[in-house]
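Below, in structure tokens: the form predicted alone, a single chain.
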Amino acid sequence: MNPRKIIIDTDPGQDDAVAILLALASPEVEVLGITAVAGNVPLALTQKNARTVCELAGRPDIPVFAGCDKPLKRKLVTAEHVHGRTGLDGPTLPDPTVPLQDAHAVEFIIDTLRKEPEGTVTLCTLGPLTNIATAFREAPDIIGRVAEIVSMGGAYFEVGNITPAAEFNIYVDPEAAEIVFKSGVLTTIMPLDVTHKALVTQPRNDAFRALGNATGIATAEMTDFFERFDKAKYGSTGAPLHDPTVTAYVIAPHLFTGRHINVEVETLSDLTLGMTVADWWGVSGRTANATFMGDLDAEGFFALLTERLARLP
């Protein structure tokens, strides 16, 4: 079977990180370029840590493009209180040598949407969903050739972590996300509730470290530093790897179950802005619009994440 042609798009993020480590491993995908926007840092440096995180998966060859470097309609929030001043804080990583492309990363998805047969590319958003969105509102007959949108973000039953309402991805941006929920593309969304089950707890960070590479060991410092923050604020055993269930489910759709549901943001409230209206229980009468996942196999994913990362340097 031919490995399914993805595009990446992301704010690294350690567990940004790991997510494009994870395919950067993988034969069953085809990474045809890394789109950075401005998320959990901003654009310098989202794009800076996608070249890093290339290079350090000895994959030089993945060109890297920078994108938006503010949300559509709002004043850009970013999240170093989680990932560091960097974005990737923990390891000691050297700058990258790989350059960064000189097209837009806006003008790189179009490009590769209009030249690619239809239906055969997949977007991950692992971050805002600024960079997916303007490039509907450029070329609108893009929209049809995607094969899938696989997200990160929102939440139901785990409701926010960025507000109480709306989880971090979607409240940054929450125009473009409702661009992209009402594009009609096919979308599978991994929310807070897939997400917080993915918990990287002591024994599977040391089954990173013990791998002895310089990405195992690399993966274990990152998941070191950014568990910090969630262990004291949920009390959990771990840091969830929120972004590496997009990439994983592109590999492994298997280990994940959900309902398709109609997912609405909420672009207008003060006190729910970014919200993901999630109707799980299909009481609203909205049509469906996208796969919201509800659970995971934590044992087969980092089963998966453990054997993938020793592929790599």
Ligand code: BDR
The other form holds:
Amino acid sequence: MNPRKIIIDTDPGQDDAVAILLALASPEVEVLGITAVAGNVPLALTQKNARTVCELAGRPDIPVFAGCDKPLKRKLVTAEHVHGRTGLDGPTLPDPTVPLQDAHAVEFIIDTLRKEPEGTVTLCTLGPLTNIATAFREAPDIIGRVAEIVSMGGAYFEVGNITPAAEFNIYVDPEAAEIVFKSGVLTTIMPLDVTHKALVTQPRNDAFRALGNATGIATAEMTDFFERFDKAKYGSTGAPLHDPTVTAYVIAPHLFTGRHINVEVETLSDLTLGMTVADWWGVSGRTANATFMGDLDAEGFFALLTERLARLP
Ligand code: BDR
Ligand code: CA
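Please show me the structure of the same protein in the form predicted together with the ligand, now that we have looked at it in the form predicted alone.
All chains and molecules follow, beginning with the one already shown.
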């Protein structure tokens, strides 16, 4: 089978980095490009971190584009308290030597969707949805050309992580999320309900480190660093590894289960801004617009991830 063509839209972020590494290690997908967005840290760092990760994977050929530096309507909220000052705190990685592409990320997304055959490009989103919403607004003709959006964001049973009601990626740019979720594109969402079951326990972290390659060791150091925050917060022995669920789903969808339901984003209330109102129980009568995942085979997910990271330098 031909590999699935994907664009990774991301705000690295240690868990974004692991999601990118998983994709670059997997023959089931072809990464056409990486588009950076402001999120976990400002854009100047996310675009740099994306290039650092490609070099770590031995893939300086992957083009990296810088996109939107702030949400559509709101002031940027960042998460250095989780990811550290650089966004990739943990390992000591060299600064990237591969240059950033000249084109804007939104331009790359639009051009790629127009150039590639209709229905062949999947958008994997790991951060706030600003770049994707901007592309859809600027070029509505591309919307019908997207094969699928697979997106980490939102929560229903787990409710929120950045506020009591909202998950970080949606909270940072709720208007962008609303545009994307209402776009009509086939959409699969990886909410906290799934990612909070993908816990990096000590044996799983040890397995990354034991690979002995630069990527395995860096992954162990990254997850060690950014998960200290969630372990303290949730009082758990392992902390969630969010974004790799997106690339894992594209590679191995059988690892995940969910429901095709209606998902709307709160954009008005200060109290619940960015909440994903997911009609898990089918009580609203509103039309289903997304497959909202609820569970994963955590053992299978970590086995896949570890086996793939072993293939990288
Ligand atoms: C999401 O927010 C970011 O901190 C992570 O990279 C992930 O994309 C989890 O809420
Ligand atoms: Ca992210």
